[in-house]
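Read the single chain below, which is given as structure tokens and is the form predicted on its own.
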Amino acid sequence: MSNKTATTLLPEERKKGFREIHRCYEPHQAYLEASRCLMCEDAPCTKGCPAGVDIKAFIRKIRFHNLRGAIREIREANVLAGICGKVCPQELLCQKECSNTEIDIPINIAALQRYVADVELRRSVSPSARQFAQRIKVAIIGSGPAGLAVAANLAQKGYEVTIFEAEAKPGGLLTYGIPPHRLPSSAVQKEIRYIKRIGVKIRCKTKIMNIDELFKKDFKAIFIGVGLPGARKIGLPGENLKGVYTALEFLKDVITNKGRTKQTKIGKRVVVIGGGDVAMDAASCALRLGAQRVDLVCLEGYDEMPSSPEERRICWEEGVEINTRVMPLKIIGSKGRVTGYKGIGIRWRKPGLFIPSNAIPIPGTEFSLKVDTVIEAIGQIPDTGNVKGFKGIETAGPGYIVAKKKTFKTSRPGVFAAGDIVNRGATAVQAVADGNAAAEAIDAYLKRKR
């Protein structure tokens, strides 16, 4: 049984809309896939999971048809089990370490995790509500994966936890940055409802600009997990023309309007600049919105791109034209609107260093594309206006918070930080892992304080 054909829709089916591309296993498929596991004594797959999920244990429970036990096993380490099963680049993490690779294809750990999480959510299984035994209040600023993980862990320890979220819905980029064909909004909201049932309170449309106010309200510790809501721009000539968007604003428009757009008009020809997962998401969304041709242009070679191999494969299968080792020169316009894109081929000055300053343009390789829309997807940055409100907290660069690696302490006592605002952008599962560790550090801090 092929891992690919068992879990994804065919490319032509995928492009017709925003239906989730991953099919959930049927019970017999999950059992057969779990039965291929070698049950290694010192399972290398578990070492490859940033959140520390005991993969061997949860697969073993599937083999014995103990699905409740399987999902409990996952959630002990990763409260966002269902979400990470859908968006985690497991082919670069746990599946990469699978011992089965030496004799066959690796176990499809991602599909098995999706299976048990989907079964649990369909059954509406919920944790027992926690009593605030400690009567100690903790504030979480930001409801992305790091903030949700910290909140759930501390609530399970008996703390009274409140999340403050600036947007209308919780979830951060899980809600506003990942398109529905990869992560349905229903899956995100079900996971958040699960966390609320643990006892976590979530206050949306509440932007915290002064942490002193939280301390005055008797919060004994504060965790900052605001992520990277700002979009990085290249600074190209023509960047201010109509029809030029950042990937974040484009994806947010698609997601909030349920597969349609109100603010962005893509036309028939689209260029996406960037080689990461966000660029792949933007390209695949453009196809689903009716673009006849989508070109993705990036500095890196195909195997050098920061996107996950699966994301690249999906875009390539769907018909995205992937142009590698090219540098953008300018965006061409007429009457205030985009009409074209100009780029040039590059080589690397120093091998293995994939940054713009290391790229050398190759004379004679200039090219132009006729386009209606340009989408920049070259990374995210902090909301500097928000971070400036966190008085007394050391920052670096354009506003990344400086926190100690093991304790997640910032320069201000009682304030902790983790996730993208600290590590400058990583996977959702890494944010969960950091959130788990930060919760332990906050618990230790509050116990010492008492």
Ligand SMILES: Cc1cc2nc3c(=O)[nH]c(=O)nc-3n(C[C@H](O)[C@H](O)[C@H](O)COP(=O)(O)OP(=O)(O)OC[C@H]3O[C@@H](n4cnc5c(N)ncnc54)[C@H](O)[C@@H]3O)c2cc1C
Second form
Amino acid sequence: MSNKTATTLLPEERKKGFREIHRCYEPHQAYLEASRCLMCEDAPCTKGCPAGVDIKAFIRKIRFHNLRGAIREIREANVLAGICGKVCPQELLCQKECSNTEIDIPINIAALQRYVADVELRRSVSPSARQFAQRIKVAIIGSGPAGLAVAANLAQKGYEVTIFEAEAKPGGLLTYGIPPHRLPSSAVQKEIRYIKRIGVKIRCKTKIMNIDELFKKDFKAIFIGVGLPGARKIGLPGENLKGVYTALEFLKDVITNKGRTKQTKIGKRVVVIGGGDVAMDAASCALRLGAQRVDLVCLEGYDEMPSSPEERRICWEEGVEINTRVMPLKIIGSKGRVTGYKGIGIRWRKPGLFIPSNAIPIPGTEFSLKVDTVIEAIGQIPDTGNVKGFKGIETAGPGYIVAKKKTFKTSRPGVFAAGDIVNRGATAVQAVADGNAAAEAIDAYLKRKR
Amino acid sequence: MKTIPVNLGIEFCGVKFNNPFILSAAPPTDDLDMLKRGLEMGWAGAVLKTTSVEKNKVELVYPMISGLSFENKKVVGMGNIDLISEHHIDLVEKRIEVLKKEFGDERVIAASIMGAKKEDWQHLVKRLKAAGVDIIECSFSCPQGSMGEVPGAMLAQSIPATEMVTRWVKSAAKKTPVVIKITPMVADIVAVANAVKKGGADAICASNTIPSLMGIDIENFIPNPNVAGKTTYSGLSGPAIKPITLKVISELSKTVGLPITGTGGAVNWIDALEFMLCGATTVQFCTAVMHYGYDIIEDLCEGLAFYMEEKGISRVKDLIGKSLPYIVGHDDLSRKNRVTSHIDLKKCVRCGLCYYACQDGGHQAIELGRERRPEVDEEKCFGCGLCQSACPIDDCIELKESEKPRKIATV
Ligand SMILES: Cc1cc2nc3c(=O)[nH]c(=O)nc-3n(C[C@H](O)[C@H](O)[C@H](O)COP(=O)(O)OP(=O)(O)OC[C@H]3O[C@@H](n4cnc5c(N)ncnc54)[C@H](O)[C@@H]3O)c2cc1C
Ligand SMILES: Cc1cc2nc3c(=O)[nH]c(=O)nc-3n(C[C@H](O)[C@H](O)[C@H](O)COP(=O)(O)O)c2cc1C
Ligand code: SF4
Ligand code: SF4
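What I would like now is the form predicted together with the ligand, since the data block earlier showed the form predicted on its own; can you produce it?
Every component of the complex follows; first up is the chain already shown.
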């Protein structure tokens, strides 16, 4: 008999395709989980949530049969309640200090959040009323979580908000980065529809290259949430061989072609370089596309990897070979195509610092793998094209935007920025949290101008 | 979704409440700062914990509270051997003045009293009135150390005393509404409530805690709470007593015709709504607040408001007593109702709890078939409903009307 109510699919079933790994709670499951919550007075979970969702209060609302109140509570702090419920690395955030850990296991906060959001979106409850229309135009560049959060907050305050998005669909990496078995695109689009109902306009396929033009079109403030669409490369010998891809191009290909690929081709043996969530996603997608062996190679040890423990566990369960503390040496090829990967074991020079320059190769530990495909997942960088067009805005490094803490003001008056382009790559919920703060700052700025 | 504007306001004994949820006479209303905090959070009113005249000595004992757990659930019920407040009328009247000044008509300030003789009762009433109290509640039902005519017995257990004391209080209170808090621990609660009515009270508070023995420490044989090696009977409150309260409220609503403020076992807005559907106008909370804090008021208001919006009911008034027509005597129930149990095998987890229940407590109508699949023999099934109560899955077992006659045992 199949396990009908458990919320996580078994690894064998998962690997067959892109079905969502975690299913939404049934009402009785949500109630059961909520009733485990201790409703701690000084709830440590809330302190761990970047967006400051009042977790104890929303769980209490589930428990006290006030589901609509629960979703109101969450959405006030995080407009992407359902999406974050699916993708937040909760073990590193809200769940980290859950008091219940000392009794048995922490509360599955993300699953509860997902549940309330799901119930709401199924019933299509209308968003709370907009405040008085302000007739002041604000432009948002980029429709990732940062842009969406700013837009929703400002629209709620009555501003006329337009999001400009370069891609065909809104959502940023939620739409083009995180694969469907973790975040189905229907879930993203549902929440975006909700934001549109607040009054946000979204213009897709509109890449903004010049912010002066936006000011000329009477936008009184501009928010930049362009994320990090570029993929970092290691610069390995053999990187230009056929069969070497960046994780971002591979994932985007899988997602836009609904579980198939057109631009990229996954062979029987795949190596994924990297130890973060993006690497995990690339590895689990490669398995789903029929790869027989997927080796993940990363500099860090198992407990040092930057990926969320949950994602790591999921990959491991599905059979990804995780090779830790190794450094790539080169990609081997023949006739222009990848045929192998060569790496070497490392140790750390200084303990606790997990960066390439701190790694010392251990002589004699060289090894090679026969592979058909290499996927590099070692980080994202700004789109250099963007940065040039954003005149008068201070940047750092390869083009990260410099913005003030808390207000997210850039060096140019009236222009604000947040999300990955400022924090150099964090999480969706962090982008929302910073977007919320930026929206407050934009509101204050526009009020002062009037 | 379409919604309608909802107003949670309600009138009780001519006094306006912003919502039907009140803090009952208990520890959460026995301290000025606590009261302020609770009222600020949105409780529509508070009944200040039962007070008495200055010369009445109140000597409390500790520990006084013991929780009733069931399996892993804490505070399914709560027992207390508290007494009335240690604070006498001199302090309570000051608190009322402060609260009235601070909250005006935004919050209802009621106070609970208890006296030993006529002069005490009437003296307390006069001082409360002078302090500006909105409603006077009389505790006729403190299970411990009552000051009624028989030591140890509750005042509301004597019908003549109930009527007499009510009359004393009402004659002194005049226009100020008088509410009598009675006990469910009587043979004929309708007779008690009628005595309250005859005595001239404006409303009934139904009903208080239930005298109980909270459990025993089997290592040393001393029951809870252990006060230096001895115990006494506790007053049981909380979720465990809700069904009793519902019965009392509905019975009194159907027969006596005085407004009711409900107390005993409400935790969430659904409980409170049930009190109201049985006829309560307002609902009082004590154990839930002591367990989860004043914060729950937010969920009570929001939950009820959302429910009313979705139901298309705009006034709380329209909910009161709505379930009463469906409560009748056993003789008036249909003898023709024939239902049988149907199991949704898609939801069933094959635990066999229904099988156990039906085998050893029902009519042996459920068998476990292939792959432990429970199967109901419709002819053997009486439709008693036991399996449905035992099944761990919501909506897995349904009782549906059946045409099939039932087989009666022949041996
Ligand atoms: C594979 C992968 C897995 C991840 N998994 C998780 C996870 O499990 N949990 C989690 O919390 N986070 C995860 N993240 C990180 C998370 O997705 C990002 O932190 C988040 O999306 C950043 O939001 P943002 O709004 O700053 O930028 P983005 O989401 O990157 O959005 C930026 C948008 O701006 C658009 N844009 C760029 N330039 C222009 C321009 N000039 N004009 C118009 N539009 C433009 C882009 O097309 C894009 O749509 C993951 C990231 C990746 C890549
Ligand atoms: C510790 C404690 C003290 C109480 N003291 C009083 C009191 O002084 N006067 C009174 O009328 N009721 C008193 N009660 C009863 C409560 O007001 C309330 O009617 C009862 O607990 C049932 O409601 P509940 O299930 O919401 O707790 C007390 C209850 C508790 C638990
Ligand atoms: S820390 Fe855990 S138990 Fe405490 S309120 Fe938060 S979720 Fe509940
Ligand atoms: S009690 Fe419910 S879940 Fe268990 S076997 Fe019976 S029908 Fe199935």
